[in-house]
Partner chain sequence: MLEVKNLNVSIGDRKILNDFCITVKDGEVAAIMGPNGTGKSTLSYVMSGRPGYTVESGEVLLNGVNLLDFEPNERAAKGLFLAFQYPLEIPGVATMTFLKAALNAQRKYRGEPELSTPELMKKVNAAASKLGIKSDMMKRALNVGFSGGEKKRMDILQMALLEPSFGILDETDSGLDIDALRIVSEGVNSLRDPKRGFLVITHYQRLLDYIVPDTVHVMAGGRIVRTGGKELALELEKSGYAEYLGEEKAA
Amino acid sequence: MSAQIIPSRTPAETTLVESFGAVKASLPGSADVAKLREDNFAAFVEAGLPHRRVEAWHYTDLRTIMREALPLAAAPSPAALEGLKKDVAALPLHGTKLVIVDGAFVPELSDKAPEGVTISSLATVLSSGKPDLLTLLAGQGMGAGDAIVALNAAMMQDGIVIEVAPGAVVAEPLNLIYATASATPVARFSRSLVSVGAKASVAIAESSLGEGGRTGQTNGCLIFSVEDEAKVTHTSLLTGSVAGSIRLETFMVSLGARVKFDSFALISGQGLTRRQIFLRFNGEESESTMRGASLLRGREYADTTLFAEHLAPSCVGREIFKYILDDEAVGVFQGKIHVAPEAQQTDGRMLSKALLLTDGVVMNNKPELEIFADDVACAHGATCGGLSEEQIFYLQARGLPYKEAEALLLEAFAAELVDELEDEKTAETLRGEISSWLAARVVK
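Please render the chain's structure by itself; use the form predicted on its own.
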C-alpha cells in the first residue's frame, strides 16, 4: 500500500485556512450558504493555490507568486465613508453610481436605482435565501474546479445584486465603483450578480475610485445571467494597480436565446492582474463579443484566460484581445472555444494580437478549439510582432518625431477596439486612459 503524498502548505495557504476558520461564522448567509462556503473552501484546500501544473494557470504560478495572504478587509467605518462622499460625487461618470468599498456595497454612497432596476447587497440576498438568486450566484457550474473561484465563493464578504426587469430599457450606464477605506493593504472578496430579464437592455461599467481595487489583494467575481432577447454592454477599467498588488477577477456570463452581449476590458498597471472569463451560450442564435486591451510596461504582468462554451445552435462568438508590451512586461492569453454536439452552426472566432516593443518582453499565447459538432465555422489565431518601420517612416516623413509617430500607431492599435463601443462617453473615457498611458511612455 503506497502512502499518499500530501504537499505542504505555503505560508499564504496556511493564512487563508486560518482566516476562513476565524471569520466564517460572521460571514453573511443562510444555512445553505454556509454549506456552500464550506464545500467551496474544502475544494480550495484540496487544490491549494493554482500553480503551473494546473493547465489553466500554467503561465501564472500563483502558488509561487503569492508569498503571503493579507488580512481580510474590515467593514468600512462611518468616518471613512464620510470621507469618500466628496470623491464619489466628483467622479465624472454619467449614469447611476453604485459603490463597493473594500468588498461591501454601500447604499449611502450610491445613487437610487433607475426605473426597472432592483439593487440589493449580496449580504442581504445571501441571508434571505432566495433560491433563484442563490442558484445564479453559485455560478451554475461555470468555473468549476478553479481554486480561485472556489476561494471567492467561500470568502465572499459582500457585493451587489442587480436585477433588471423583463422589458426594461435602462437609458444610462450602471457604474460599479470599487473603492477602499483601508489605510493599509488588505484582501477583498466580493461577488456580484447582474440578472437581466427577457428583452431588457442595460449597460454596466466597472471602475475604481482612488486606490480601490488597485492595492493589496483582490479576488472579485462578477456574474451575468442574461435571459432571452436581452441586450447588454459591459466595460471594465482594470487600471492603475500598484506594485506588489494581486488582482484576480472572474467574469461569468450565461446567455439565453437571441441575446446580444458586448464586453470590453482595459488592463494596465503594476503588480499582477489575472482576468478569467467563463462564457456560456445556453440559448440559440445569441451573439457575444469579448474584447480587451492590455497596456504593459516595466515588469507588469497581465493574464487573460477565457473559456467559451457553445451549448446551443446558431450562436456567434467573437473574442479579440490586444497587448502592447514594453520593457520587461509579461502578457498571457489563453482561450478555448468548446462546441458541444448539439451546438450546430456555431460561428466562433478567437484572436490575440501583441505588439512587442523591446526584446525583454514575454508574450504567452495558447488558443484552442474543442469541437464536437460537424457543422461549424470556428477559427483561432495569435500574432506577435513589432511596429512596422515603414509606417513609422511614413509618419516621420510628414514631420512627426519618432516617439510621436510610434505613439500614434500604438494608439490606433489599442483604440480600434474602443471605437466599436456604442456609448461615446464611455469610449471617450477609455481613449483617455490609453492616451495617458502612451503619453507617460513618450516622456520616459
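Form predicted on its own done, so how does the form predicted together with the partner chain look?
We keep it simple here and write out only the one chain, dropping partners and molecules.
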C-alpha cells in the first residue's frame, strides 16, 4: 500500500462537510450567493475548526471542545409555531417583537415593522440579490480569515434584515427574540443585518425565549452598518445557556462619521459562550462604547474576543468588560485595538476587570494595542482580584452582615455598567438578571 497523507479531520468537521454537501442546494440565495457559500466553505475546510494555534481562538480550542456537529435545524413546523405564539405574547418586552426560530425569521410570530423600518428575512434578501445589502451582509471584510465566520457565511439558513431609513427615529426598541421549536439539540446558523441610515436612531435588544439559542449549537452573526450621525443602542442577553451547548456569536459593527454606538451584553449559563466582536470606525468623530458582563460559576466558560479597528481620525472607543468568576469558572478576554496611520487623534481605551471569588477560577486576559498613528491616546488595562476585605469590613462596621456586604459589592461591580444605559426599562431588566444570578449564588 502506498503512503498517503490522511487529513486529520475531526468527527465534527467530517459531519459538517457531509451536512454542507447535503443541504447546500436547499440553502437560500441566488447563484452568486451559492458561489459565496462554496468559497466560504472551502475556506472553512482549509482552516478547520479553530484551535489553540489560531491566535484569536487560543483559549477556546473548538477543535477539542466540539466533539460532534449536531444535525442542522429543520424548518419549524406550523404546530410548533402555533405553540410559540402565546409564549411570545407573554414576553414582558416593550417595543417591536421580531422572532427568530432556530435561525429562521418568522413573520407570523413577529410584530409589524414600525414607521421608518423595513424588515425582511435573510432568505428573501439573498434570493433577491440586492447588491448593496449583500455587500453589507458579507460584513465588508470584517472577520476575514475567521473559520467560524466563514462557516456561518457558508451555512447561513436565515436571519433578519432590518433597514432603518435615514433620519428615522425609532422610539421603541426592536427586539430580536431567539426561540426554538426543536425538541432535540440541533445546530443553527443565522445571519442578521441592521442597516441604519444617516441621522437615524434605533435601539436593538437581543434576548432568548425559553431554550432559544440556549441549547445545541448556535453559530450566529449580527452585523451593524451605521451611517453618518446615526445613534444606535444595542443590548444582548446571552444568558442561561444549557450544559453542553455551544454558542458562537459574531458581532460586526461598522460605523460612519459622527455616529454614537452603545452596546451591552450579558453572558451567563452552563454552556460554552464565545462572543467575538469586530468593530470598525470608518468615519471620523464617531463614539462607540462596548460593554459586557460575564457571570460564571461552576465549571462555566465564556470567551469575549474583540477587535477594534480605527480607520478614521478622531474617534472615541471605550471597551469595558467585567467578569465575576465563582467556583471553577473560566473567563477569557482578548482585545485588540488597531489604529491605522490615518486615524489620528484616536482616543481608545479598553479595560477588563475580573472579580475572582475563589482560588479555583481562571481568568485569561490578553489586551493588545497596535498603533500606526502618532497622535493618539490609547490605553488598555486588566485587573483581576477578589472582593476587597477592607470594603467588606467597612460595610460590616456599619451594620451589614458579611453575606449582605458581599452581595452588595458584587451587585455594584456587575451593575455599574448597566447604570450607564440610557433606557431605564432595559437597565431594569438587566439589573433583574444580575440580581437573580447573584441570588442563586451558593455562599460557602
